[in-house]
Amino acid sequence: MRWNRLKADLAIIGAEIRKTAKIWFAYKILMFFWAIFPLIWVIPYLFQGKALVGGMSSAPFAQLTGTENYMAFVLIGAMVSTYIFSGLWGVGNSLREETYWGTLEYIIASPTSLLVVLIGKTLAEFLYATVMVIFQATLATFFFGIDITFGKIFPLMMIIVLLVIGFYGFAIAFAGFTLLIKEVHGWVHTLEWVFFLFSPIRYPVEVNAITKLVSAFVPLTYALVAIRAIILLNKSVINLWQILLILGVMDIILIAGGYILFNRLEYRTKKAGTMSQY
């Protein structure tokens, strides 16, 4: 019986991945946009840095980060943050989109668990973000000279997997939150700027005591520190075991917390009778 249930859940997850892929390919301009945009928004910061310090390197910046290569620093932040924003919009907003499409009622009425559907959406978003990051990394390697060798790919992917496991747990809880409040865009944009401010996507958080303190509770901070250490400082993943351990602990907390919160928010929404309302 359990085996049949598992097979059914896997079939649902596979169907969700195929459905999401069809939607992506139906709007090809969005794929192009998300492949290029994370690199384009870097350019104004490069011009700003050049205007302020007269070049693309800075000694104070090197003291904080260990490298003078500001361009590579920001480009890596742009690429890795693709997973975060893909999770916020793709997973956190996914059930709300089902409401817009008029399909949420059918999912609720079926014997399918909403959580299983979300797992399918989560895996689909991970695959989508990975394709986008590969494209971005190729551009960064050929046009901006960032050294991403084949020997670095496995440790980089290991860190990224540790990052997305925990963060997608948070995104699943956020999806339950959107079921309850019926609004997502304002919250997603707020979270975007929280990540920009309190994680080293665009700048080293050590420049301010508050950002440094808050960033210690953000998994993206540890992932970016480890990824930049491997790419820019040629460090071995073995030397980063403490960061991997922290990410692993955060994963357990976020997955467990995300599961509990989603179930409670789903129950509360159903009890209120507002599941499919706008």
The other form holds:
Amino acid sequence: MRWNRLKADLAIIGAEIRKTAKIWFAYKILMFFWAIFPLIWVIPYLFQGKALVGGMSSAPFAQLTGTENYMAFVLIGAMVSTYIFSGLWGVGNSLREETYWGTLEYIIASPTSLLVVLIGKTLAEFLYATVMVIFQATLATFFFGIDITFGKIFPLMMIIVLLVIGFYGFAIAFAGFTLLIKEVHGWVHTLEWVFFLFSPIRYPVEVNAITKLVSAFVPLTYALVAIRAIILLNKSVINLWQILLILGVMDIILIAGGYILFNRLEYRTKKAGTMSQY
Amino acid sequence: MYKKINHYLRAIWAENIKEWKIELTYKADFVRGMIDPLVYVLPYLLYGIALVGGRTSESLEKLTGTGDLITFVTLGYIFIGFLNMALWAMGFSLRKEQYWGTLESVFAAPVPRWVYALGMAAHSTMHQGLMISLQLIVISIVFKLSVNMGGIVPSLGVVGVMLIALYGLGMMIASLTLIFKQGWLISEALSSLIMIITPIAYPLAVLPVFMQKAAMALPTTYGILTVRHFLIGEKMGFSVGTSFLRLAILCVLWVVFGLIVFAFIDKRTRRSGTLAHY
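Condition change, the form predicted on its own to the form predicted together with its partner chain:
Following is the full complex, with the preceding chain placed first.
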């Protein structure tokens, strides 16, 4: 019985991944946009760096981050943030999109849990973001000289998986929130700037006491520190065990919290009878 | 003649008031929109501080004649607000009317299309003015900006001339959404590229030559350089008179180009019967 249910759930997850992939391929220009533009958005930071320090390295920057190469710093931040934005828009906003397409009621009426459908969407988003990041990393390697060797790929993937497990837990809770309050574009934008300001995507948060303190509660901070340590400082993953441990603990809290919150919000929306409202 | 102008002015004002009423209905979103630009500028400032280890850059001083990166970047950044006005607020106004189902009613009103466009422009200018004022007040308090007070009045004059040229750009983008419908991709791509070549957080000198030449076709380039020249003494490479002259030429070119594109697309969509298509 349990085995049959698991098989059915896996089939739903597979179907959800196939459906999401079909939608992506229907909008090829969007795939191109998301593969290229996260790198284009950091170009102003590269020119700003050149204007402020007169070259491609900065000693004060090295005191804060361990590396003088500010270009590599912001490029890595841009690549890793692809997972965050795919999580916020692709997972967090996914149920809202189903209401937009008019298909949410069909999904709810099917004999499956909404959470299983969301897991399918989450895995699809992870695959999509990974393809985008591989493309960006290839560009960064060839055009910007970022050194990502094959030996670093496994530890990097390990950290990224640890990052996205927790983050997608949060995104699933956020998806539940969209069932309740419907229009969340503004909220997603606000969360975007929270991540830009309180995690080292674009700059080292250690530069300011407030950003340093707040960023300690954001998993992305630890993931970026570890990823940059591997790529830019050639550190071994074993030396980063403390960061991995913190990420692991945050994952457990975020996944458990995300699951509980989603179920509660789904229940509340169903009780209020507003599930199909747009 | 006087009656006609009065009639048009009333339509412009009505459009402006309508936009304010809609915006103020969503108070939380309105407040978030006010805070957004303030938060978006912080990563640029903190990144700059991290690079030079303080707020003064020798390299920037050599390039521009002013070393205070905080004042330099903040003054440049407020122009993103004006760009957003043209690319997003004006550019998306027709799309919003489509979304609300009121585009046909607006277009059936007995006023020329440019009157409607000016109404959107009036609202966008006031809205952006409010956001920029708030941004400047908060940044001034937190970072203590130091500017030449005598330069404020001529700076407002430059901004006024620049806005006219941006209205032309906004009208062009607004009409493009009638063809492309989900035109956010055009606005996003254009704004990303314009932000690279506009000297917001760096002087023109750090850009490759082809980008410097492209920047000369944008009104915001002259707006930023001249305002910073008046307020913090940035070296422009040309005189204030030349800057005003070039801005005036760009005003004529952009407004004429915007009106032609707007009229052409308006005619085409009505002819093909796709005006009401969503």
